[in-house]
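Given next, in structure tokens, is a single chain: the form predicted alone.
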Amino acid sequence: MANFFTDNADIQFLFNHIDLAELARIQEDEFVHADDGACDYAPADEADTVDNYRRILEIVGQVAGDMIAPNAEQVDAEGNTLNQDGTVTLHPLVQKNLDRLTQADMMGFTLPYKYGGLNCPNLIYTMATEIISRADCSFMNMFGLQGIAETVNAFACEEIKDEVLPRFARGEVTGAMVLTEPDAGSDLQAVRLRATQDEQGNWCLNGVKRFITNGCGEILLTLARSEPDIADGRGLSLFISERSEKVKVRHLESKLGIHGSPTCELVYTDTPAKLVGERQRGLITYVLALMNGARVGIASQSLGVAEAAYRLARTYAHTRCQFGGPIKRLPAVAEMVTDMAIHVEAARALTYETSRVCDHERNNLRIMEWSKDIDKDEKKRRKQLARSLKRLNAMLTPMSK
């Protein structure tokens, strides 16, 4: 079977020509992890890191070509199963795909080494997401939800991170970002699901959420109204809870496609939860950060679908014969196929550059926050860089999507 990484000449070209060495050096904190014993393996220099990225993408490409793509048609035809007890049973082939990526240690793609992750930059994750999406668009909705773990890593307390993130990296859990409601879709300021706190400081959630991708996942990041007296987005906080009998799937949406990804209606009944970060910053800070990453994920998912569609069209043009030969010889058809290739490659270049800028913005902010030996001039330079990268990212991210 094909390897969906090595058989794509344009991904190969971009991988070889983007300055991954510079990105690797920053991502790996100047390679301090190579000897600190924080993990079983950490690269020693730029070349080692870039080679590691290539090996990771080769594994993803092989799994996508050998297993995920051949399973996709049956998964889409049969879908998942809603059980009477409010749980969901994934299609056996979806579970098989998840198990295979877990065995390959691909479920903690961007998480730090200390949690068992691969510590890959978002650019490499974007490449992997495109490859998975080409094989099965619906399965990307599970693989691509690793951004939930990133959000936990960025904003949760150490106790929550230590408890949850290793389980993500080991592939023991999948997650869902539980945002929308029947009357709060694009307008998330209208979220009404209630978060209440008892005298001991414990939180519980009550209400209904709808159109939740992988809402049957084990870890639920839920946007809820913690301040009942504040009607707008300032009254919302972000909570983390685990799948239990206190949160049930009431309905699976009937969709035109992507049937391998369960889209759920959830009912919370006194569901225990923990606050992520600070109160009242759920929408304004945390969800906006989560959604920015999700936008790039949608761009890479679309790239994978476009690449698959282009390859089908190209094969058809080569094999469909009319007027004494394949229709690829007809100028109008040849122009259509050429235009497809150009559009896909242009979109890929834009999306990958967006991911590269996201990585540099995130790493620059991380260095500013954690480094204690930055002098005054360097701190000033990094603040200016942060503003510049933020503006660039704010332009490129919606363009890519």
Ligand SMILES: Cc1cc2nc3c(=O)[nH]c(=O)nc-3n(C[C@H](O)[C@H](O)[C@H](O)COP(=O)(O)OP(=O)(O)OC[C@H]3O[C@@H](n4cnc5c(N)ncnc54)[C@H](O)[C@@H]3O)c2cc1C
Contents of the next structure:
Amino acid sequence: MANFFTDNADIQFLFNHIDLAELARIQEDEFVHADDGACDYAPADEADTVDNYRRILEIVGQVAGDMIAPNAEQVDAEGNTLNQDGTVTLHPLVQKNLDRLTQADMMGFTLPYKYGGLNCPNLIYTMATEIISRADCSFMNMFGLQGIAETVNAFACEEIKDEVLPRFARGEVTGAMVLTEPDAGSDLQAVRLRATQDEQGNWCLNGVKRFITNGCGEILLTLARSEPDIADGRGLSLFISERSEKVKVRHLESKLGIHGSPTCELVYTDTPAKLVGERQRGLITYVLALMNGARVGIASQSLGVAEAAYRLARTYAHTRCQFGGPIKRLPAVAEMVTDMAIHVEAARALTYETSRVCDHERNNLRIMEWSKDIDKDEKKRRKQLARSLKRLNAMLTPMSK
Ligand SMILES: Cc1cc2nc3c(=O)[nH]c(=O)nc-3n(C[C@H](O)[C@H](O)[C@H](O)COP(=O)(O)OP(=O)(O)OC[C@H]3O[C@@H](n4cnc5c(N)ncnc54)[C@H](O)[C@@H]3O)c2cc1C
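Alt. form predicted together with the named molecule, vs. the form predicted alone above:
Entire complex below, previous chain first.
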């Protein structure tokens, strides 16, 4: 029985030393959810919440160690399958991994209780992402796309949220972030995929996207040009659509690695869609927020891969014998393995701290937005806090990545 959470002394150390109780109190809105009927599993105090976090990570660690890791090599050798009708069949073991995490209720990690989520802070999600990535870097791309649901939660109207978020939390759907086009990669202001509205106000999408991770998922968040007369980023809006025969996967990228993660080219033909948030804010507000979260996700994914590589190197140094003993006794080899451990632990401390700051920034904004009885001085204090957390986050997030 392998458990990638409990077998990692450094994660345990950070879990025990970071002030999770303070984070728990804010994240749980001072524990009102224990009584407000939103769900029957909301914790009642700090200790209860931190205990929940530990149990959640123990489950993730066990699924990662016992199931996802042993499947990874076969998944990477065999990949997913593109069908003639423009759909994709996931590798059976990828589907099995997904089903197992769904069964364990791990697919609504950061979503609020009212949608069936676990209401975990970003920090706990980052730890889980690292653990999954150590088991299978490509599977993290499925697990890590929960950021799509977070974006819907942050910016969509109540109707869309009610329709989509419980399905994410139940693991019935996965999502994709659909931005890149053949002529719009780093330069997303050049996006051309067109969003048009009919006389009844219904939107539909036409065009091509490429390099889309899990583009075969059921819920697509698509950046499209809704204002044909505005050539830059201000002409772009964000849309949500469901997988249907009106959006087809034309091609699966052949990559050097992460074969378990389908990277899709998508063709939209009169695909029905709904506007997320406000027109023209697609790139400048929503996608920028989504990408900031994705950056921390990439940092934790890289951390998981680094941890796996370090463990392989350490085992090899202990078991490979030359000059009458294991090569770990050779100073040059010992130094390399020690350097790896230092880099991994430093990266972990930085990434977890970044996630903690993200949580405090997000929670502070949430409190400012929702608290009606906040007095003038408190409002001023929170505004100042928001500015300094934003600055800190803008520095830490790219550093982590
Ligand atoms: C495995 C994989 C998964 C992906 N998943 C998704 C996804 O889920 N959704 C999605 O929308 N996209 C996805 N992408 C696309 C990814 O976001 C783009 O590849 C990326 O934005 C770069 O675009 P590009 O490949 O067109 O390169 P280009 O933008 O054409 O860049 C070409 C080269 O120029 C460099 N360059 C570009 N601009 C600058 C600059 N300002 N300064 C310095 N150098 C620069 C780049 O670093 C690169 O080396 C994925 C890509 C890959 C490989």
